[in-house]
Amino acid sequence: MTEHFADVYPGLTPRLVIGKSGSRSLSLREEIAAGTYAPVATGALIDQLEQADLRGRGGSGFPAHRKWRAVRDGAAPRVVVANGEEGEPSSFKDRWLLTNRPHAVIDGLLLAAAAVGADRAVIYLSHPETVSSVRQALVELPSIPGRVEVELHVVQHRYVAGEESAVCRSINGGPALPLAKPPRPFECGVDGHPTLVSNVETLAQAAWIARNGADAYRALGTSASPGTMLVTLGGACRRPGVYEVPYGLTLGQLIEDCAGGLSNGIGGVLAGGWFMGVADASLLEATWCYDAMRAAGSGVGCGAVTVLGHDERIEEVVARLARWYVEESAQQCGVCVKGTVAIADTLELFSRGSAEPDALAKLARWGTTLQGRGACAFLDGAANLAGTFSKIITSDRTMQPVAVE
């Protein structure tokens, strides 16, 4: 089930979730009649969202205005890269948006290319239902003289193919595994070329300032963390699914009121998708924003939230994610290779009961050492697993269950 948080919320209109939610992909012309390909003036777009503060929604919230801007002053000729390759297996939203609002990242594709200057146009993606629904989407764009053509790159399903570099490699030809930096993309990416490539979400949410402005976008969410943003709310709640929703409420709030609170009381919280590694429940306190997030030890990522129950054993569900960090590393690097195996292996044992007794000081360890090991962050998120669940088990508040009541 989705909803927009107009719907909780009342008196807010969406901005992305619009239509019938979960239905089908709105037409072209129900996009026009919403404002979708408006004309609009691309020369100060990139000035307009740095007064935005719009961060990349792809899960490292970085500032994107900071990439447009490298890219454009890059040399021609330009590539832009519409990145729909959603790796984390919690989150659902980019799936969503490509399906049911595919001519929205289309919009944000088109404009980012006129604004960074890029003679190249590309959608990057995967599952089967995105591809259709962008297909018909390329279908019913008009062309118009002038305009860039849009590309569309089908690539094989994996974690570590959304990586940005990973994308370029697979257009140029390659396997989408990423490569080591730098260069980075906007320095030289598809073809040799300065290449910026966006989350889908990042390009709706461009498209939206684009004709609205900075100051409305900035209306919603906290001086810090401006605007809305598309989560995934997943696990032990009662309504799963794709919300959009405002930055500053806590994430008790969210949970409860979109997706109708929780359904099985709740033994830990696995917040920004997996990458962010486990929490226990204090972090529901936490507000839905960048630094309140960090601040507790989490973080807000790719905007996956999944809830686990009070009857889920903390141990048996990190041992199943770091399994699963083993068999997604891209095997290029030895680090990876070596450390996610030793998590992996480590973490089996607590879920077995019958860790070394320096087992918790290994963790730790390697919840700090690995960090930014590797040709990419993979590893990052195996090791974040490894120090969060450190830290819960070690720590005076231990993870108690809370009872449905």
The other form holds:
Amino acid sequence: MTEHFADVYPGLTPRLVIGKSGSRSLSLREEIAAGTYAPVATGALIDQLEQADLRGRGGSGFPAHRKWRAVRDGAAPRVVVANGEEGEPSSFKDRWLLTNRPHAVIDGLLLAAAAVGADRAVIYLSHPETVSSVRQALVELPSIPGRVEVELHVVQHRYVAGEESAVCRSINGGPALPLAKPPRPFECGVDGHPTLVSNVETLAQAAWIARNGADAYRALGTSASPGTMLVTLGGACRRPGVYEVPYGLTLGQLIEDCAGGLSNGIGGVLAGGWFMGVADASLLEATWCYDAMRAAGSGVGCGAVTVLGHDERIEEVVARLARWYVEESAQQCGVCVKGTVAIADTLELFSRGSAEPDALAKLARWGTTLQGRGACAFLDGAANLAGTFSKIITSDRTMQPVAVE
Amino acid sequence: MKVFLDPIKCSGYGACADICPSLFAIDEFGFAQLLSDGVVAASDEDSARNAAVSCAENAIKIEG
Ligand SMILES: Cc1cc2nc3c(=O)[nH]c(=O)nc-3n(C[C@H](O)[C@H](O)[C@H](O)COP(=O)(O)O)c2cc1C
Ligand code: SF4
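Having seen the form predicted alone, can you show the form predicted together with its partner chain?
Complete assembly follows, chain above in first position.
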């Protein structure tokens, strides 16, 4: 994976991947020429986000306007946090954005602070290259009348550290581990105040909408999934990288047209990061939008897609991923500790060909019964892996991988 | 009335499932599980409150 390679869908006028800045940041002068930090009224920004139907790019796809409005309607003081932790191992888009266009994120964070009436703004990071690019950007930040100070909060990299309650807990001086809900951060987050935790790409998209309007945003994508999204295409494709794509094309088209197609046939797909579990090759025919990806048993998530080559044994891949869940669990919830181990042990036996006869039935059951059980959604990811694997392992397509022509 | 279960605090003692089996069960891993979205029927309100009070880990929260 070339970490910082980025491009746009062929022929698309880019919104975020401007300058194709692959290996270097856009300078402050270039950012200002592109409209970043230009004064703009924020009184109607939340309504614009609603018209645009902007959805969170951190993985949940939650409508941005609802969260922003909930924070604005909470009692002052309020806090906004740009979540750039990017704990998802198969995603690189937030790192690309933070290293190449840190000002686009800071701009979005300042507009969010103005729109919800926050007097504190924090950028939450873990990857060292993003810490230096953002630190540099903060040094050269132009003086904007009335803007809040922007703080940097750096945390040790870990998957659960990017979960929103872990984000607030860490900023509050505690460990970067999730808390039980309720309350959620929009009610009680940093210092106990209403806190907007938003993914860095969501903020950059919101800034684009503030400057260009909701109609312009909706000019690309589909009516139910409007706009563009940063996706990370990786694994067995010819040109892995971060791509700005419109919603509404098939996943196969995205891989073909952006990433140069499959490099080793297709044995399966992990879409929506690792969180949505595993899918067979038929997922390439599904449309890349929230509804169709969900209907196909997967999800858009944070936009990361890993293609598995035709000779990768899916049983081994899922067993490895399941063990990763055991290691990354915050080990706070009894059901997560036991549930992830049960899933990993079962998948490991399956991979070795020595699973009990009821192994698939168990995996299918955990795919449902372990949903929503942890303090955070981490365990849902492990449950998705168990559930999706149990479904596809019996399908013909998985048993007969397609070799590359 | 709505109940919330804190999965970090729950240690699986099972008092909730004994006292209010219509809302709580102990799952195959030994931890409490909500049997619904947490909304409590009027007829269950007393036993739900009892379950919350009886939880040694204070893992059950009641709103409304
Ligand atoms: C285990 C776990 C890890 C997460 N890690 C991240 C992360 O690294 N970055 C991120 O933006 N969101 C992450 N999220 C989602 C956040 O909780 C939160 O929904 C998101 O930051 C909100 O931003 P958005 O509404 O703009 O998507 C994670 C969620 C879970 C359950
Ligand atoms: S569900 Fe798992 S990862 Fe999430 S808080 Fe509980 S133990 Fe930690």
